[in-house]
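Below sits a lone chain in structure tokens, taken as the form predicted on its own.
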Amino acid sequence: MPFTVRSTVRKMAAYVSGENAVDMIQLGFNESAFPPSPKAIEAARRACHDTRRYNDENYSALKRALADHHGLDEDRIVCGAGSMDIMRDLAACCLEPGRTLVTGRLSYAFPAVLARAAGAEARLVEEPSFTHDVDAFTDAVTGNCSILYIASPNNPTGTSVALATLRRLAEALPDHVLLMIDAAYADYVTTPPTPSADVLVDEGYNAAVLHTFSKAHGLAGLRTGWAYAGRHVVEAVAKVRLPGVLSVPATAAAIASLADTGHTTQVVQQTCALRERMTARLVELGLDVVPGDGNFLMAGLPQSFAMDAETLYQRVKARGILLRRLANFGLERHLRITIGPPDDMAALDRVLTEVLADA
């Protein structure tokens, strides 16, 4: 006899993150272009000797390291198996039938998935210029809204929202709305450098700022993330989170990577340099590139090109490189391109030059 599935889940399509293949160049997952810190690798290796024991459920050592490194209040830090894990916990705390999550139509799709799974509404705000319209987000908030999700830099567009604008948004929200700020790609925002959105929490706004070690720290395979939020949010998450979901090796690697600031700085600088070179090259090839601050680019095919994005995707794939389709966002003429290692970007340049010659 089949098991019973909630009607909200039964009606949903499965969440798909993209294609993968071990024998192809992967430029569709927004992974780091460079390996993690050697110190992080060694810390994880040593920690494997202790994996017979469960991890500290409070992740106290990692919280202390984060608090010391960023100058934050340790009691306002939540840790989890990547920022998606923490998103899921926040959704479990806030979303239920009759409630609403507000997000952008061109924003990271997972928060909307969590809302629908909970039986809540995902209200999508239009973003015709590929940037978050904060006033439109505010206008979408009603009395039954529980979470407003905003990513800066945003995925898949790469565009950012200034801290002053985020503060204006936080000021405009009713007290019952949690402002969930996804800062997964914030390490790559280098011009101009600005304070982290974490300051909004310390200023007393009802916000949760999500971070990850999966991007600039190169620890995507260890699924390590954290958030900075008000103590009332931390207390609520503690009631629903899965204990010990963050592994001992992952915790050790994160602490070591955090301390190796020289390595992370070098990774960010090299990634941004590759991003700028690829931007210029894509423009030379005739593509429309959205100026972005992440470790990826969103590129569009002008109407003058005969092919659409799916055709370009398939032709690039046939030559051994995976990009990211964006048709699920309604972007039929755009693809997202992760900034990969220099050799991978050179290979992409050669393939695009060949493929677009016939466009």
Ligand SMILES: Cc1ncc(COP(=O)(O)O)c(C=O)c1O
Second form
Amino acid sequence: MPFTVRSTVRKMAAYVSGENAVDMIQLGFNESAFPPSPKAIEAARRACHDTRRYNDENYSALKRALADHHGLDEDRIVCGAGSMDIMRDLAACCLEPGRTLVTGRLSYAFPAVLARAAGAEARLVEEPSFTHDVDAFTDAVTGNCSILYIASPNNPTGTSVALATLRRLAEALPDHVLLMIDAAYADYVTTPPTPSADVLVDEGYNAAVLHTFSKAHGLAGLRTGWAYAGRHVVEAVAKVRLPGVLSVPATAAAIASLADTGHTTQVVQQTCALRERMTARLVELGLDVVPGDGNFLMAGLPQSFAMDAETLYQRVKARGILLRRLANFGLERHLRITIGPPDDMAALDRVLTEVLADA
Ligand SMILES: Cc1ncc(COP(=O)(O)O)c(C=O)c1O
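Right, the form predicted on its own is done; let's see the coordinates for the form predicted together with the ligand.
Below is the entire complex, every chain and molecule, led by the chain shown above.
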């Protein structure tokens, strides 16, 4: 088939996603355990009457709602169809052959994929203790580095970086490096609640902090995200973004969800309680659990178990539950488990009890 693919795209591997199946319990995508706010559903439903029109390209109403809710400067907000969409726009602005994106070997893998697609290098910092070593990240930065990506809490490890440490990182970076902080799971950091990294942008650091409505707001299927960044970043992204990429129902739902703080607080509290219960249960079953702050857990099989993670994954799958394999990170004895609804957690408990009894 005659089809000219850029050499960088030809050589790169595709982003590895999890398996999906409609008739199985899905605990592999870090989606919310709970439905969105009924007010968000109603707002999206009503907004469907307006879908004859393109959305306001500037997403002014959503930006205003975000600025009011979080006490931010509206002109520093960028909206996109999920934070992955904004990552892609930032990559389009900053990455090209000869440039580098620094990220962790155990960091969320999508930014590295974007770097390779752009013909840039993805430089992976080793993370032997499952935590971001901020000094090692700084050491990996060279003159041709355009973006340093760090997720807090990180996927798949779940570990987070304190705001003071992120500030130290921002302080250490040369001016030509954009610090991309991915706060997709920050809503789940409740003990203690951590101030948002957005403050680093207001303090004048060259940072872009990415947020999503896909997790605690339960709106993954509507693909809504936003970032807080310096005005120079906002202006650059405006040149490359797809106009009107955020749908009319998506922005309506996001605005309504933002206002329904009671709902989001309850979702976060219940998710964290389920996470603590599942952590305790996994430890009882003999697994090593990395203490994490997201709506998921990373669990490892100690060497005392005869099976590896792939075998465990397949046995759990055979009993109707999908987890997330981490072999693409070089983790052959770990799996990632999304915190799902209480019934799904109970089912996972039963299945793991049965499967691990044979191990
Ligand atoms: C760290 C991280 N960032 C971003 C995303 C995707 O967010 P969005 O749905 O807003 O594109 C995910 C999805 O799982 C994630 O784990």
